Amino acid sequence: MTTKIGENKVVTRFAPSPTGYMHMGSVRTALFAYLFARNHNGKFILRIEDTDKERSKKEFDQAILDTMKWLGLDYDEIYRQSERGTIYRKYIEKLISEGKAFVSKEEVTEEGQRSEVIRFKNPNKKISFKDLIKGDVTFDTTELGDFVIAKSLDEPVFHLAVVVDDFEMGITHVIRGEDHVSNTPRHILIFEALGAPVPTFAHLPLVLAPDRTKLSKRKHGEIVSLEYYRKLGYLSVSIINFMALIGWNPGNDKEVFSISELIKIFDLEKVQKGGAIFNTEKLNWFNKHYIQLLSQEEKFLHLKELGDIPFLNEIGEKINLLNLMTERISNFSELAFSLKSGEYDFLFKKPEYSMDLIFWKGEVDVLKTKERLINVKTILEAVDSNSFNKEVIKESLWPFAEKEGRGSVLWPVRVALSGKEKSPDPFTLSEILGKDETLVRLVYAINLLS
């Protein structure tokens, strides 16, 4: 059963504020929202609810449009709050002229000290609205008293702000998180006493850590925000696959969907009614296979963002070699960890090992190893260049490492080309170095045993 939507085009809005970068839970609004308007071939808008002036910072409104941008969650109208404050005006001044609110005279100081505040009155009434997620709700209002709507005529606060933005954008479905539904009634009783349609609600369940608290900065630190996992080179697409499925499913065991596929079958009544759990092994899952997608040169430019990387010119002008380097990785910056500490370090410049690490467990016969090292020189020698990959170079050395023993062999050789107990098998490491690098290799190794 799909929600049912009346003859009006849907219309939503992302309300996010300047004042921080995008919480994870913002994401997932935001994302909400725009599928929800996509798969009604509805309006989705951004709202920057920039009105807190002391903490409001150019540099985070700027973020948010990069993090929009970033995500792929594309806009039909922007608006900032900061530049509709004669809007705001009309709209006070006409509820206090129908007397639906009044000026109030404020205690603000120890000293006495009095100053104008703009309360909403109260008709001290109870309120019900139907939740698409909560299903219904009712509030008594009397207990909110009259409220603040405005500081003066040229401040209004949230609560007023957000009513009429959503009246004038024509705003059809409030998708938010779970801890405005406090916020409705007020919100309510504000539309009613303007004359406006009241927009259907959606509140979200909180995403929560896997301890079952809120996902908060205070608490779990830097996890809480997007620019923590762009920083560290998750894709955008692992984050919308992610979020995506956090308090959401399609009804089946699918897991992984395009934008486009989420778009064609995201319903709100598929949202789950209890709290969502972030669960980072499942992000790094959806990041380790959609790396995997990647091709070579897309790799190289994620792997680029990341600043300062040792042999990143060699890198690029390896063939294959980003796509070893990233089989096991679940983000980019594990890659760049693992370069910067020296870890691949031997694909550029010739290793430096003891004659005891060529041995395969205890083997210590050296004239043997040497002999079987020899060898391999030989057949590889007889590889043609053109077609010195590792599927070619394992056909060719298979019969004799299969005859003198695989580890006999392939353990020497492997040792020789990175000076590593631990690295890729001989065979893809001489498709990367190449014929003439694995072969002085060899020889490098040969002569130690000399």
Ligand code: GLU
The other form holds:
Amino acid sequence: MTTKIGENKVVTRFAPSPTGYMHMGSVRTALFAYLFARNHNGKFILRIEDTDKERSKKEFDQAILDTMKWLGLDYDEIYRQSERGTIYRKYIEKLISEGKAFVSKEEVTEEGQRSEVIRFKNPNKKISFKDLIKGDVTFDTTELGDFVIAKSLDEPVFHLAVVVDDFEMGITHVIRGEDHVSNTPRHILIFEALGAPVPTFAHLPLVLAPDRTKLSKRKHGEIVSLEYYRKLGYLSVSIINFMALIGWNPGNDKEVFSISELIKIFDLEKVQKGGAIFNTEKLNWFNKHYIQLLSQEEKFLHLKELGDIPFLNEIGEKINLLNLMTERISNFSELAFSLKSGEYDFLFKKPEYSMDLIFWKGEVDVLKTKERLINVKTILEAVDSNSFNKEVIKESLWPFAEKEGRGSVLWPVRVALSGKEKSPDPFTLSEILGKDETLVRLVYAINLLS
Ligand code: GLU
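We have the form predicted alone; now please give the form predicted in complex with the ligand.
Following is the full complex, with the preceding chain placed first.
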């Protein structure tokens, strides 16, 4: 904890607008504001900025709540700007009565209709602030003119609402995307005009696509939104771990962090200044890692969440299939896809294959192959069904395989069990299929060779 904070309790906020599904950049902003607050035993506020009546949608508001819950980013308080109109009005009136804002008549329509807006009386001065990430920032506000802070007493614009809220909510640290840096001088002017303490700012570097352009929906499509990864069956722990390392690192090579470890070591001063690359290969790496840590029951629940999956009941009954099926996946929809495309059908129904496949590397010897399969059947019949697991199966078959040639024995057995050119090894398959089914499939192959 190297960031120096005064005696005040740290209060941060995440302030999304409910105008679309949550962007990965927003996930990162939420995470950093959360980690910073929790690291300092502070307060973390969720503020839904829904003043834009046309673009704000209830479903996106709900999506924000779902997302926060799914990510495990618990907040201490929640507000909606649409419910705070009287508060903004009070401050707008105060600014007007103190001569710090004024009603301005605007010429707007072609028909010559006049409308009014409320403008901030810009003191035209240099504003400097120390950004925790960007360092010293200085800005001459003259070029901003007397900017608009409300369309009417009841319609504050973004700048006014944000500042009033940050003040009223006692926000000590404004942690937000770099795209807001240019708004900060306006905000500081308003804080000063309200006689409010100016919070500390930390503007996070942009999240960039691997082509180093800003990660944008228009350009990069749905991969920019968290919803996409949820639908593909990524785990929230992977998303959290992955996003934490976008633009931040702990100063050493460690990469795998639980959320509680992140809370302990998170530090805004270690956030990099330049844009941070969003690399989905890395996300896949994390997700693979975290999938391996799940129990088979947990894996089952994740798979089930993806909806219509073939053989779901069978998998539920033979839960030990899941370690095998998830060995190589980067997300659960890959497994769903394999199941749908029939890749695992052989585990649930008898395989169909042509006899040629059963011969090991051109050893087209029907009698010999048949004899070997009969031997294997005899050996496996002797294995107790209660200890019919891959270790015991391997141990029992190994001497015979060594004697006859491994490929000559194990290839036909594997094909008999899977009907496929490529599949897991025959010991694993036997265990998964169970003793009865293993023997049934061997007999089928033996008969095929008659
Ligand atoms: N509502 C703003 C946005 O979604 C955030 C404003 C802020 O964090 O100050 O970009």
